[in-house]
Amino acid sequence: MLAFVFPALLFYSVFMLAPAIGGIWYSLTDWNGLNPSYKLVGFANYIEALTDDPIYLKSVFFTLKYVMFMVVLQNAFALLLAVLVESRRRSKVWFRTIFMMPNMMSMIIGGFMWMFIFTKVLPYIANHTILHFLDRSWIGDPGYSFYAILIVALWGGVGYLMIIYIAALQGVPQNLKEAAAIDGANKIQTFWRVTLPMILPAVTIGIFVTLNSSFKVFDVVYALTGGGPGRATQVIALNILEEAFYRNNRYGYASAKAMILFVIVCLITLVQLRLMKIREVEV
Amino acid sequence: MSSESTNAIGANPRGRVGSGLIFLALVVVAAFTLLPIAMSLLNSLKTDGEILNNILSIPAHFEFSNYINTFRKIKFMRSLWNTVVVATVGLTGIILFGSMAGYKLSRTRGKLSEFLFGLFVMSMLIPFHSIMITLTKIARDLNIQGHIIGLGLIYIGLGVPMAIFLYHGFVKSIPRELEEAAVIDGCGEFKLFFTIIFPLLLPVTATIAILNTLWMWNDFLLPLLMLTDSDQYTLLLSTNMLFGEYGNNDWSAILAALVMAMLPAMALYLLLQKYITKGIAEGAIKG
């Protein structure tokens, strides 16, 4: 078995289980990266990061806000869309196709794009027609560039929920469909009574993934602000990139910051399999 | 709801009514997801005066020079050949180490297959930006930063547990009299896995080579971390060092290189779009 086994085994304990255990053992010391000694300093670095770093707690809230609004709408317009593509006959594949390009793209390069039309398509259409509104700071305003964030992550993420959707969709059985119309329901009330419970396990997916996603949230911010103005749209994983390789050199302590962001996705992942458990027994 | 509706939909004008306006909301939803794209293609064929006069307009003529001169500057077949060297290496390991661990792990019972199947599976839940700094300092000491190949190496780590898992899930789909018959006929181990096994694993190898290439063709923070030198960089790094620190971008240059990363992956989505759109719904279920 374990010549079959070993490769993997390899690669995988080299880049994956060093790094990872490597990085609870780095986040207890004040290791800087450069210097070959280092000394144990307990949970300093984490009592340091929850206590006394208004910088990381701040990300870390903008990250959690992220996330909420992201769970809500993007799982929200993914099942709409899934809907109201499913809804049609022959124009379903060109719009499924439409909708899922911008998955095939990194967000590096989204991100680039919706910062031309933001920084400069937007204002020049303020300029020249009534929409004056659309002349805003949108990426320079911290008020504005939340939403910015928002609305490119959601261009970028809504097609690939979609696609789940419609395999749920599609799986659902016609004669329930149909029963539920000889029983006088209309088109809304089989949704909500028929077709939705029945891709509840597609919806619990979805919230998962992209609970998941966006916790870890880099390209879109980086393209698109750079977490900034100042560090107003810092994420989590920016405020780490920057601790440990453009600031303080603070190996140690970014790594701290790090095993916490690991130990909320885990929390997260669990509470989630326990959630499916329990609603996989009652269906 | 009226009570006239007959359950033929489409059938009375109320329910054209509503096609028309859910098609409506679909063209809609779509001129926006197109829009970036479509303004970047656009404006790539433009000079910087004519993005500043006309940015929504359809090129007075097409100004190809802002390709050519982008080409040389991002060092396109340069980063071309560095990504498509990664996503190789990377997917060449996670496809052959993954289905040998995958496919032995689930043949085997005992508890040491057990915990090594767990032990992958676990490391899915890690993220990213939790080993990356630790990750960071194991290339440096394994002399591998700097490299694509060793880029691509670390890929293999990274990438193999998924790759375990869904094997692992679909080798428990194929019956084992084949193995028992192909063992009296006096077939080793290896060459009963090449031979026999892995065709039949076909499926679930075209949904993990997809997946993976989309995200190694798509990482952008690996490469950021682990490449140094400009000759090493990826279509992303490059297109990335287009940007200056301080705005002042050089809008027409940098929306012809954005036309030219984002080309590659869009071909390959709408010639293997079936595939792809499989791909990416059984990867999102079964992982």
Given for the second form:
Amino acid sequence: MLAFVFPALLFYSVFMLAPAIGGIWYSLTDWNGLNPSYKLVGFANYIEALTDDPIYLKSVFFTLKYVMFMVVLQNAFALLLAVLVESRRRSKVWFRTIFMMPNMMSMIIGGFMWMFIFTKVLPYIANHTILHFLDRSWIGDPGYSFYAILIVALWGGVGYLMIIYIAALQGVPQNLKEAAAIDGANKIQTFWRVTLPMILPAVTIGIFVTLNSSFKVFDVVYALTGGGPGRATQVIALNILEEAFYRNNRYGYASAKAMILFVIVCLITLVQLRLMKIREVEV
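Having seen the form predicted in complex with its partner chain, please provide the structure of the form predicted on its own.
One chain, no partners, no other molecules: that is all that follows.
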């Protein structure tokens, strides 16, 4: 058995565990990424990030805001699409393929595509139709750029969760729905009282996947706004990249920021899994 898993374990250890352990160590140093000599500074990097770096703290709050919107909207839209697709008698495969296709595309490419839509297509539609509200500075205005990021992220991620929810919906016994209908329940009541409790494990997975991907968001923001205008839409991953490569080459400090992100994701994920598991047991 060990012989079968050893290649994968070796690959995981070399390319995942070793860099992670190295990141923990470098977060306690002042290494600049190039100089072979560096000194241990303890938790000074962590203290500076949490108390004396307003740009980083702003990126943390912006990321948390993004995560809250994505967890609610992405799972709600994915579940709605799953229900609508499964309710169709024909062309299910076509709709699954259409909604899944954006997930198969690099979000860097998708971001540049939507950049063209926001800056060229929507203003053109607004100027030639009665939909004048579409003519907005979707990228240059901090108020609208956040919603532009949400639109593109939802476009790219809803399809994947939809497939998870479709699989869960297909596992709900038909006789339970029929029994609810015989008892006088309509379709909405059947969904809330029968279907939704049965697919709670899939909801747990969906929220977990959304939390994990939302906290690590990088490509959508990088392609659309680059963290701008100014740093209004800068997420944690972009801030870490800027600290390590673009600003001062402070690899140790950037590693400390990455470790803080890791702790935040772990704590929130553990709480979410614990609460959802309790809910599943109650149901």
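Each form is matched to the other, and the largest set of C-alpha atoms that superpose within 1.5 Å is called the rigid core. Remember, it's a predicted structure, so these values are computed and weren't measured experimentally. Numbering follows the first chain given and starts at 1.
A.B. asks: Quick one: core overlaid, is I268 moving 2 Å or more at the Cα between these two forms?
C.D. replies: Moves: yes, 2 Å or greater.
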